[in-house]
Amino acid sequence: MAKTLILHDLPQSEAEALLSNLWAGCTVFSASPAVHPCIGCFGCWIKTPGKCVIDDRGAGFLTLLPAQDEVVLLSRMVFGGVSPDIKAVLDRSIGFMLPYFCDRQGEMHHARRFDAAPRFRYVFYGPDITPEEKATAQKLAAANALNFGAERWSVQFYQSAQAGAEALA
């Protein structure tokens, strides 16, 4: 059975109602309350390789990431990207990669720390997502997948968080 990690920005009461009946074995990580933002200290590369040195619940996301086959980002659309809380969690996961560089599709990126990278699935929600925001989100998802060394990724758009969550079931 595939291991799936869902990172979401829903309020706790809404998350419990929408995500409680998902797949068995699925791990759910809430981006709220907000985690401390990455401070760019590179401790996850130098002091504690693969582990964030900031001791809060945000470090837990990085420990979950390597064991996943798929990471689902259920996020409110914000200017063609993920919400600030989701972005903070993703920024804290830089230790998933090594500090060394490699060539991927003609671009310089950090080398993988692990043999495999999970598939990334972006599930954006919002009542008035514009075509421009959709295009930006597609580019963001492709760039993030390339940064994480993921070969597979997808993007979906929904009018509401409920519709996005229902699509996960």
The other form holds:
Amino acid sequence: MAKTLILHDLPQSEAEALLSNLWAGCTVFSASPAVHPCIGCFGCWIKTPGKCVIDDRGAGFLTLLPAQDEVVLLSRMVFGGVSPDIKAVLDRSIGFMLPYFCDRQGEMHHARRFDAAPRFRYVFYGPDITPEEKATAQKLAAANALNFGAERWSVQFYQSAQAGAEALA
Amino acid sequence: MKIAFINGSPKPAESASEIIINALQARVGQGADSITCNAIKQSRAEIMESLAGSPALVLVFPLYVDGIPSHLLRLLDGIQADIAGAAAPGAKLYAVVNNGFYEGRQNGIALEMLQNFCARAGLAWAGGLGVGSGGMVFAAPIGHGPMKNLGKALDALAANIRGGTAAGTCSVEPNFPKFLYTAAVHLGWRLQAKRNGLKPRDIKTSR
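We have the form predicted alone; now please give the form predicted together with its partner chain.
Below: every chain and molecule of the assembly, starting with the one above.
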């Protein structure tokens, strides 16, 4: 059975209501309450390679990533990207890649630490997502996939967290 | 004219963003009433107070996972409803985003997010600059040698900020070959790892 990791930014009460029956067997990682932001130390590359040096639960997402077939990001849409809570987790996870550069599609990116990468599925929600924000989000997902070494990704938009969560059932 | 700079680096000191802000302030000139805020060190209220009445806001930050660092994104998300009322009427937002990849164009998505922020916040998006190989600002003074292109780009941006005109969106790479930049950065990682007691092969661990 494919392994799926769900990263979401729902408050605990909402998560319990929306996610309890949907993803039995999947791993759920809550970005809320917010984890400590990345401090830009590069410790995950040159001090404890592959692990974030900040000792809080935010370091856990990176340790879960390598075993996954799919990562689902259920996020409030913010300016064409993920929410601050989700972003804090992603910023803490760059140790998934190596610090070394490689060439992909004629651009500089980070080389893979692991042989394979999960596919990324972005599920954005918000009551008034604009066409411009949707366009930015599509570019972001493609760039994130390229930078995390993922070959497949998808992007979906919903008007509410509930609709986004139901679409994953 | 008041110009409010916001340093969006999460590093407490010695950030590329700080160096770029200093270079921009020198180019904007003595006549400007320039103020610098720091998104990691200051509260939202302190930053809003600093921005009050400013017709020009200048965000300078590093690219994190193709976007805005989370602490800065949280600030922007939190002030979107109030910032237009606090800044001067018709206030413009400029930005400089720097990344570690060679190509400055990889900062384009973060700049687009700021444009989307402006649309929500009621600010005028005045464009910005994507700086490739941003870490090289530590290697040479801006405006000289490998940082000559960046110096010219900041000259143009400073003129637009001073004049209150839109800058458009552009990107810049160093006057330095990509293969040498790559070799220098790779050597730098190995040296830093060694200082932490690691062997070069430890960097690639996948355990």
